[in-house]
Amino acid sequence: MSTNLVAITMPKWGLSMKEGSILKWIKSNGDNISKGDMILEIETEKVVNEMESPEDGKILKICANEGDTVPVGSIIAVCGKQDASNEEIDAFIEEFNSNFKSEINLEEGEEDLNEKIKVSDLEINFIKNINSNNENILFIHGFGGDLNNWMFNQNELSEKFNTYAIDLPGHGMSEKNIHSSTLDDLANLISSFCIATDINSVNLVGHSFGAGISIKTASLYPDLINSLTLISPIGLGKEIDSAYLENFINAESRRDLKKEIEKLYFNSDIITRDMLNEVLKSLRIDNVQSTLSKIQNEIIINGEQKNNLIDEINSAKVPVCVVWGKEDQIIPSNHHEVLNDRIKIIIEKDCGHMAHIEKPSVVNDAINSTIVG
């Protein structure tokens, strides 16, 4: 059998993803592809996104059609650097399938990846993926998000690092009712979480409000932090779409919520019906709206950003990288202009407030290079 053939498989976006649906093939049989080219659109329960080619070569055979839902890891196309006969391709697919064992959906009795731990009298939900590497990454999501926001980042980076992603208080599956939500309080919570999980040093990756928490944590606990990768951080300027926070909290219908969620993305096609339903469901849980309102009051005052973190980020003693979507509608990307020359800045075009979802390979490369130098 030809050793030229390579299987392109359904990616695993997020530690809990088990299957994906093929919405559209961007490339066709016979097309030449380069590593990083967008080759198809995939829908999961959480999001719609484009898959990048993992290989250089030519698509020799597409094995899964538009509309098909297939397990993570199953073959969806065959790629090669040169042509192969139909017999060789069919034999390659048959051998792959004979060795493939699909991941099935969680059934009763199977292990749930979510863990809960008591931190500062709050129950905090998190997911971890541990390997033998000593470097730890902790992902901190933004306002209104949860640990699933890191679906394109945590799983891939777990191949090289120990990774943790948490639900902040008032979000996801963590405690919903909190009394104080200042950046100092939440930085203290991050430090306490690290103590509770035996993390002695950590690389923080934060988005928006979570990036502000990361900056504050590095300021208060410099001996704990090895590096900062920050995505559209708060605290570097006054401007912010304050109406987004207010309307997000008070959304009563999927239509109302969709108008706000669309502001987060350059390409709003990424938003799924399931995503909107899940967010609406979480907003209706007792104490969620009141807790989000408390956090909102720690982010904005009189329609402008409340926090000024410029001196703290510029005086950080660890490597810092800031990634910003050029078309960010929530926090303007030109806020990066206050940063000093020691901080690496990546401004990504065709990208909004959620670079870690819209441009995951850019963010993953930034995280990796910030940690390893």
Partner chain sequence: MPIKTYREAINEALLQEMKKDENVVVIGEDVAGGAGTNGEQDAWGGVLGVTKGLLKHFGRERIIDTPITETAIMGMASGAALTGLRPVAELMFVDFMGVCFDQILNQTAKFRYMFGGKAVTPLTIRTMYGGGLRAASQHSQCLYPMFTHVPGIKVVLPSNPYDAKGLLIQSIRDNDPVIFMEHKNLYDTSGDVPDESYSIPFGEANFTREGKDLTFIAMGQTVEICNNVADTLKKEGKTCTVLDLRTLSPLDEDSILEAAEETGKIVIVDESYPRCNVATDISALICQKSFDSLKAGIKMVTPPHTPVPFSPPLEDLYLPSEEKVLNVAKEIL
Contents of the next structure:
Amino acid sequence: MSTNLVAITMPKWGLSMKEGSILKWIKSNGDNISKGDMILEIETEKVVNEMESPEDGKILKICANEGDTVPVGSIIAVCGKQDASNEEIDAFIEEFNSNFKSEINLEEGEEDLNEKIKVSDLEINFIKNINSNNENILFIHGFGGDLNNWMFNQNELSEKFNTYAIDLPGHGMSEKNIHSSTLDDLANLISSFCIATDINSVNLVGHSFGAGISIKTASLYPDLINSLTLISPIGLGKEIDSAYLENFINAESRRDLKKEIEKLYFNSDIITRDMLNEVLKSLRIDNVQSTLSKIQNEIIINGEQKNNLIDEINSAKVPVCVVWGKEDQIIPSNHHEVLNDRIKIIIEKDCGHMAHIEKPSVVNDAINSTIVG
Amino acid sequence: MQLNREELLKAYEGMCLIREFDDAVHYEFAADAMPGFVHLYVGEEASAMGICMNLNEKDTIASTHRGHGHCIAKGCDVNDMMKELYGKKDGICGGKGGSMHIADLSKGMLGANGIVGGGPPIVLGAALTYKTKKTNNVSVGFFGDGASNQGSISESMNMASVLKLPAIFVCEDNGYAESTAREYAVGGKILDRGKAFGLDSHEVDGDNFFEVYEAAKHVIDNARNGKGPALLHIKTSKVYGHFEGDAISYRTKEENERIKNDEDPLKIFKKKVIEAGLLELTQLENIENESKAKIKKAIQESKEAEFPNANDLLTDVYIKY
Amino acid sequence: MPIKTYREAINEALLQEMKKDENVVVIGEDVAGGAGTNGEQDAWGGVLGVTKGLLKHFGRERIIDTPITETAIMGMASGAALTGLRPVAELMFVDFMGVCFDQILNQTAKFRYMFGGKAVTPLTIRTMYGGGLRAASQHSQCLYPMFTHVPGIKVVLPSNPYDAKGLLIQSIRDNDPVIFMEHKNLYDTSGDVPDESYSIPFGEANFTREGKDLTFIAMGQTVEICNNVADTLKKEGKTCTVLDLRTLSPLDEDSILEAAEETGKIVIVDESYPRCNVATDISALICQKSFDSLKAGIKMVTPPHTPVPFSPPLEDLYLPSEEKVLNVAKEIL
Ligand SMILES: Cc1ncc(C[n+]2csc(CCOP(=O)(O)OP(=O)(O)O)c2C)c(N)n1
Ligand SMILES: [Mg+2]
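What would the structure be for the form predicted together with the partner chain, given that what you showed me was the form predicted alone?
Below is the whole assembly, all chains and molecules, this chain first.
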């Protein structure tokens, strides 16, 4: 069999994704593609997103058409460095399919990967994926997010690293009642979480407010932290779209919320109603709004950022990488200018506040190289 | 006692047929052979027969959700009733009504009722017809102890009294409305409510056919003769639960046993007529066997009968869309 | 997330709100059961066991069994709401509204407006509706169009356990009279329901499927039918939007128009009688406000204009089914 051919398969975005639907092929049969090109749009239960090509080469045959829903891991196209005969391609597909076993058939029902653990008196929800690797990654989402924000990252990086993603207090499936939520408190919580889960050294990946928590943790617990990858961090300047936080907390309807969530992305087509519903489900739980208001008060004071973490980040003893969407509307990307040159800076164009969702491969590469060096 | 042998046999026949009918439904329902939900009359047979033996074909009754006994006592055909319970095309209402809506106007049966307290106001209307047309007929409205708390019952008794209608209100008090006891739900006395509206009101032992018959005869004769409405408060008890599938956890074992053994109107009737030498045991046993056979046949035929089909969906309406 | 049935979700909503607010009381026939008997006290917990278990938490002071007297139940609950309690009154089957409609229609629904805005009436009426149980003409109706017709009452039709809990909590917290309608066939359906209390605001319809070729508009039990048909059509390469109205009053006009405009082909599935029902009302709305977006005549799937028949085959023919909905959808696809 030819080694020229490679299968492009339905990706797994997030640990619970079982199948995806082909919304649109951006590339067609015969098109040349290079790694990182957007080749098609896929819809899952949670999001619609573009899939990046995993290979350089040429699309030789598309096997799943627009409108098809197929299990994760199944072949959706054949790609090759050179052309191949139809017989060769068909034989390749047949071979692939005979070896392919869908997870859907193997598993009975939905497996719930969420785990809960008591940390400093709070019940904290998290998902882990452990493969006895040397390095641990802990993902910390931003204000109003949850661990599902890492759906394009955690799974990818789990091949090489042990990964953990947590829901911060007041978010996702973690405890909704909290007393105090200063960055110090939350850094303590991260440290306690690591103790409770037997992590003695960890690479933090934080987004926005979660990036602030990461910086604070690295400064309070330097021995625990191996590296920091920070996406659109707070704490590096005064500007922030304070109305966003206020309106997010008080969004009553899908429509109100959509207006806010659109500010997070460069390309707001990514926002589905399901995605909004997931956020609303969380916002509508009793006490979530008041908890978020408390957290808001730790981020913003008089319309400006409350925390100044410039010294702490610049004096960190570990590798630090900052990824920022150039068109970030929540926290302006020019805040990176205060960073010293020990820190690696990636400013990504056509990208907003959510680089880990809009440009997952950039973020994943950044995390990888920050850890591996 | 004013009843002759033939009438006594008829009374027992009626009570046996009701008993067999509802006992059979009890088992059929438990075997999951019957759709919907059914309320059984077992234990209350003396009331339906004692009242209806005083009525002629032109007199009318309005029944309740627990209506099989009233229907049989008023002369509805048990085959057609059983087919209705199975939802068959030849059922007494073409399969459209089911247990709670059995009606046969040719027999003076104005309908069972799914609405508690729904029947007595209709009885007012029938009685108004008889009064207006001077036909000497009467109409009887059955309702339960639970239903006695509905405004419709009080309103009906008052109206009957005001218009002096030939209407008889029969409260079949079996002590419970669903799982709620009469002691809890009825304020004051049911009998006093009739009296308050000026009705000739009597309390009757519903386990004793003869007592029901006598009381009914008295008030029905009066009503026929223009002396106005009456209330009979019949104390009785039912063997099964509220509807089939009810676990009856609100009643004690002792109470269930007592109802079955000591308050069975058929046993009481049998004992009385035999002790008084009015009927022979074999006569009664023949009746029992005949009833069994009749109902067995009704069930078998009903099961074999055809269901209605798409063409039947849009019949009995004034417009088809 | 924990999986719960529709019945459990409703029970949990009542439990949590009663714990949170001592003004919440449950009033109805056999809502506990066993009153005045020598047997089990919490004998019924409602005809289909929805309120079972509440008695042991709150006692008969707050789980109030009543005589069979719907007018007095609705009147008492309205008056209590007007004067400081937050009652949840049960109308066992919605068909029985015939007995007590005055208290709903002319009393409670009118207080706020008629009294010049001075009154608040935080009343929730829980009731069962719908066909499929072979319960015949007086125990199978939908009747929600009749409530929807009346200004002053909010009308809520949860289609799944998650919505049932969140919408019931909202109903109880709401300061206007709400009729909360539970389809009998849904009680044993299950789905994800958070343990925490949460409320879903009224007037926000929910998209349960998204597609490009056709839009289903559904409510209560018909949502599940439309979801299944949408899934079937997806296998055939057609994608459908399904909009679950959730509340009929207030009605989410924006989402209805959004859903209609998404595909231009609309099938509305409504289990209530076909004249002056929700389907006719919504098709009128779409025609008035978004006529140009239509690519085909609006289709409705409803029962025929007759009472609900008892006989199982007749009732099956009577009710909207997946098969009927699929066929109608294919007519305009
Ligand atoms: C208007 C109305 N309310 C409630 C019901 C539900 N229901 C059916 S029978 C029943 C109890 C009736 O009790 P009772 O009148 O004592 O008659 P029984 O069942 O004891 O014969 C109830 C509450 C109903 N069918 N109609
Ligand atoms: Mg009773």
